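Presented below, as structure tokens, is a lone chain in the form predicted on its own.
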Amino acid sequence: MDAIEFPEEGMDHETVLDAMRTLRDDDIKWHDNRAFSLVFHKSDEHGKFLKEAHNMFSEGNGLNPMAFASLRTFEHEVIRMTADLLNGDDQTVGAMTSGGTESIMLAVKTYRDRARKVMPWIKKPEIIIPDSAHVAFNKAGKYFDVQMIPAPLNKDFRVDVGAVKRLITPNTIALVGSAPDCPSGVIDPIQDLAILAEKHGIGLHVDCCIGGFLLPFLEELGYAIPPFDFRIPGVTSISADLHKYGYAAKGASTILYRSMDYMRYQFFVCVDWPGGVYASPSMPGTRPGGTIAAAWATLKTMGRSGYLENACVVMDTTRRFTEGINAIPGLKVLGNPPASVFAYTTTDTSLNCYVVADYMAERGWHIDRQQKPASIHLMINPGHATIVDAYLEDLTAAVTFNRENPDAAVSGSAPAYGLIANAPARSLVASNVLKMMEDLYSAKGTLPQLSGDAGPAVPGFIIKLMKLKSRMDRFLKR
């Protein structure tokens, strides 16, 4: 790669824009509805409206609500509308964030700081999370020195409440449930978790980042959605993403608390800085005005009727996908997901889920592979209604190809994903993934790939795993 230096002279606008368009050609083809994550696109018309709303306030800064009173109004009303949607009351409070990860991290920080105040004897705080909880909780634990205690799942992929009960210790400061979780799309037993939380005088955070702007409308349409929000007394906080099924511009999320008794521990205040008194409600200093404004504009322009209409389309499309996948011999949708987020896996020992994924990827689909168990993940949006038949046709061909080519499991990226998912030495996996991250963010900016002929770090990684697996197999045969 050629050395990149700071430009001596500026380029004209059109030349720069042309360069950006060229680089964009290598991105995933989300606009062709070939991707099932990362982008939540309602329609081109809505996207154009979002850009107009965003651009109108693109230079605004939510850091100072007194200087930008418009942004403060937008954020306040977004929180009030979200609280109403999730059955909060006039005591419910919250703030907008940059995304679900920030919302979750703020919740963890809040429960930690609250525990320092009301449970000062706790020196090593713990939060119990389902095995399926979003990895942002683990990230928050690393950042804020809070131990995340994983609880196992039942066969239906929901957290085992009995196991959660047994894991509670004097160091437990909060519990977590998902509505729905990301890997399989099921809703944890929030009511049962809330009973436990109240009994032990601790908080319960509901990760509703995916479902916050979908589940309420599914419930209104008559779908069997169990209670998951502030209707349940033990629920003390909820995270809900606006830029997922809320269809706002990225990155926009919300973190809500039952009352200021909790949220006050989220704030940061410094009164001794030479630059003046400083107060912040969330992690960033500068808070982009465009995303705040676009979120408000989205809720106002879609309204309840718009979200209900969207939910109908999304669920009808989801039904076509799940019925079609279950109709293919050797494939099955995992669990019984109530919404439009789900995963499917292979049920025939002659099939390899990652071979099926490779085949689909070669035909232009952006495939999200999962582990524990090996599966393929989908999140359905309105645009996917136009490609259901094409996807199922390619998926049927992928299964046929796998049956006719059993050796495909040792080519392409299938062995890499299989070994990574099943490697017994997880520290070896972690250290090599860390090496890939170092390469990606190095001065050279090497882009790694999980395939047999990828950059130099990956083949060595796979070779190490294959040797380790071979040694383990020989040991077990003794």
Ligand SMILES: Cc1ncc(COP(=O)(O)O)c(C=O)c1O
The other form holds:
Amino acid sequence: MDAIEFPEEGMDHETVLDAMRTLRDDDIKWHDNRAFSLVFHKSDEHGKFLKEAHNMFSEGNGLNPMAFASLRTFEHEVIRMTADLLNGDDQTVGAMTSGGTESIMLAVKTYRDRARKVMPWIKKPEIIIPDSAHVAFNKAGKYFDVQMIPAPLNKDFRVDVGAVKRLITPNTIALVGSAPDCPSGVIDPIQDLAILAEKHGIGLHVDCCIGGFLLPFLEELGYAIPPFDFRIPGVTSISADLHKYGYAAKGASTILYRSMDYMRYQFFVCVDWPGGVYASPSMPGTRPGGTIAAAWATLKTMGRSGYLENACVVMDTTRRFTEGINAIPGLKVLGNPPASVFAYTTTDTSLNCYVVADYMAERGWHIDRQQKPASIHLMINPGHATIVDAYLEDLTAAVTFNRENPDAAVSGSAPAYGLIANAPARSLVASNVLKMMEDLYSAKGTLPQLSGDAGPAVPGFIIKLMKLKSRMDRFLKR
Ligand SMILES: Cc1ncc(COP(=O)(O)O)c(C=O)c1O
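Given the form predicted on its own, state the structure of the form predicted together with this ligand.
Every chain and every other molecule in the complex is listed next, the one we just looked at coming first.
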């Protein structure tokens, strides 16, 4: 690849835009409703409106609320509207962030700093998270030196509250539950977790990154959604993403706290910097005006009625998917997910979930493969209503193909994914993934090496692992 140099002369707008359109052609085909993650698209009309709202403030900066009173109003109103939706009161406070990960990281930092103040004897703080909690908690643990203690799940994929109770130690500063979790879309027993948290005088963070702008409307539509929000006294903070089922522009989430007694530990203040007195509510310095404005515009234009209407379509589509998948012999939806996020797996030993995934991917579906257990993950949006039948048709064919080709489990990318999930040497997998990141961010910017021999989308290190495994298998057979 040629070295990329800083351009000597600028190009005209149309040439640059053309180049961007060409590059975009290689992206996933989310607009054809063939992807089930990464993008939450309500409609083209809504997308156009979002861009207009975003454009109007795309050069604005929410860092200084005095300079951009408009952005301060948008953020304040977004937080008040979200607090209202999640049954907060006039004590509930919060801020907008760049996404679910930042909201979760801020919550972890806040609990840590609050514990330093009110529980100063704790030197090694711990937070108990369900095994299914989003990996952002682990990231936060690493960044902020808080130990994340994983709690096992019950058979229904919800966290085992008895296990959480046993894991509480004098170092525990908070508990976590998800509503719903990402891998299987179920809601943890938030009420039971809250009772535990209150009894031990610690916080409870509810990760509603997926559910914050969905579950309240499902409840209103009469779906059986257990309470998960500030109605439960022990819930002390909630993360809710505007850029998922809130249908705002990317880069928008909220972190809410029951009161300023928690949130004050989120703020950063420095009064001695030569550049002046500095105070900031969240991680970035500059806060992009476009996303703040577009989030406000979305809540205003959709209102309860818009979200309810949307939830009807999403849930009807989800029902068609889950009923259709469960009707295919050999496949089953995991647990009993109450919303529109779910995963399915294979139930008979002659089938391999990753073979089914490969077959679907070859037919142009963007497939999200999961591990523990091997499963395929979907998050449903309104546009998916148009492709349910085509998806189920391909899925039925995938299962038939796998039954007729049991050897497919040892070719294609299926064994590679199986190996990634099951390789006992996790540190070897981790060091190879790290190497992949180094390559990706090297001066060459190399994308993960894909190999033809082992089928589609198999990173080079997996091929090496597979060769090593087959050598070991041969050795053990001797
Ligand atoms: C339950 C849950 N929490 C947090 C996150 C992190 O959100 P983000 O990708 O916006 O940082 C996700 C992302 O899918 C999620 O599903």
